[in-house]
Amino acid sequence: MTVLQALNARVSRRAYTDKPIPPELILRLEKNIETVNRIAGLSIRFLPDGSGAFARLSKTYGLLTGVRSLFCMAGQAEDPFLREKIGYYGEFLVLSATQMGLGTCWIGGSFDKEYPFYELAPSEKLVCVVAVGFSPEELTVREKLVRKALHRADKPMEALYDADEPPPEWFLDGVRAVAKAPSAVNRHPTRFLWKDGRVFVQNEGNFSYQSIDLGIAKAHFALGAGGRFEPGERSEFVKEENPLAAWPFDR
């Protein structure tokens, strides 16, 4: 499966089977951890198993079931771009899990937060958690459930960007590719600016997730337009020739 390939297929999925991610999985996934971590700085860690903060159902609101496995996504608490960079390299993992045949789900809030996943170093804050395992081959009924209950209706590609021309096809291809990325409750706040040939990017609205959700758009962006971006809102895309200029794995 190629990385967009991956980009398309890739859906938050919320039941996990008992099945063990074998070793050979876990050592890719590691490795890739450790280049995002060198690369951004970041102190993400890959934890077996989890399952303790997922234990009481009055912190799951029963939305997750069998979870395991884990990212651990966390960094250090005084960079300024720290949930962005989260949210950017973070979705890099999710996609090259879904290569790997695993699903994954983006867990903001519903885990315990006082659960010992382990020791952080003083200067680190945990962010949030990734759920990663064997899924059902299907959405199960309550996964179609939650989903029915937790997303928005999509929004429409024209409401991801605003161009004050028509904009060029590889544009559009970054707005496409975003329209495919995970947005807390599919709320999609990001938007894509052409303008005067140059692309930018800024966030809409006032939420807890949106610098994440900004991370995991401009990731999907980067990978559909064939290019990168610098941390921060309104940050400038930079176009590459080479199209997965911001695919940090090996391809």
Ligand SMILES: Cc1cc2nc3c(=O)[nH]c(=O)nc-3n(C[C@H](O)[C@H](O)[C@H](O)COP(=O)(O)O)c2cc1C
Second form
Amino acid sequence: MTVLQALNARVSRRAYTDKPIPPELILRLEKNIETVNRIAGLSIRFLPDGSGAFARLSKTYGLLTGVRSLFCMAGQAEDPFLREKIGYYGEFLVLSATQMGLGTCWIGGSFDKEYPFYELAPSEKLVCVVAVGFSPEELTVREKLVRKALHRADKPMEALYDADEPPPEWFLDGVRAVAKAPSAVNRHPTRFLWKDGRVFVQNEGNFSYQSIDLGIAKAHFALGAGGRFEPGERSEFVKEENPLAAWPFDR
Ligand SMILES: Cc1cc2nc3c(=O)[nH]c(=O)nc-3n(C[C@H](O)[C@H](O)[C@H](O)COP(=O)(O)O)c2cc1C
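Hand over the structure of the form predicted in complex with the ligand; the form predicted on its own is what we had up.
Below is the entire complex, every chain and molecule, led by the chain shown above.
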């Protein structure tokens, strides 16, 4: 599966089977994590068994079943771009896991935040987690129900961008990729702006998880349009010859 096929195929999975992730895939996930931690100065970790983070949540746990392995999305608490970088680089981890045939779900709220995941250094902060593991091939009935409840109507493409003139096709490819991105309660608060032949982003509203959503949306835009984004709400998109310039892993 190519990166773009993974981007188009991914949906949040909330049911996991008890099939363990084989050691060779765990090695690849860990190598990916090492790569993004190095590039972005993050402290993301793979936790083989984080099921305890869900054990005490009888109500909210209803959303997710069988969760075992997690990406623990952490970094330096003082990093002004921590949440956005977690979104941007974390989504590359998610898409690579999708390529490996694994299901994933970003989880901002439905886990026990008091659960002692591991020893965080005093300077570190855990932002959220991502469930990762094997899911049933088809969405379960329960997943479909949760999806319907959580998934507000998809925003039309036009609501995801603004342009002062008809934008080039590569810009629209970027926006199409953003439409496929995960976003907390499917809110998609990030708009992409085509202005004077340049690309900027604008975040609308002020929701929790908004900066994570911003990073995720930028990652999708970068892969769809072919280029790179630096962190920051005012940052400008850099178009590249190499369409996968942003992708940090081996293809
Ligand atoms: C930052 C963030 C936090 C999320 N938190 C949760 C969560 O706590 N529980 C949950 O079931 N889904 C959570 N999701 C998944 C979203 O509900 C999902 O991405 C959205 O409904 C779009 O669906 P899709 O990912 O299948 O395209 C989260 C997604 C993001 C990006």
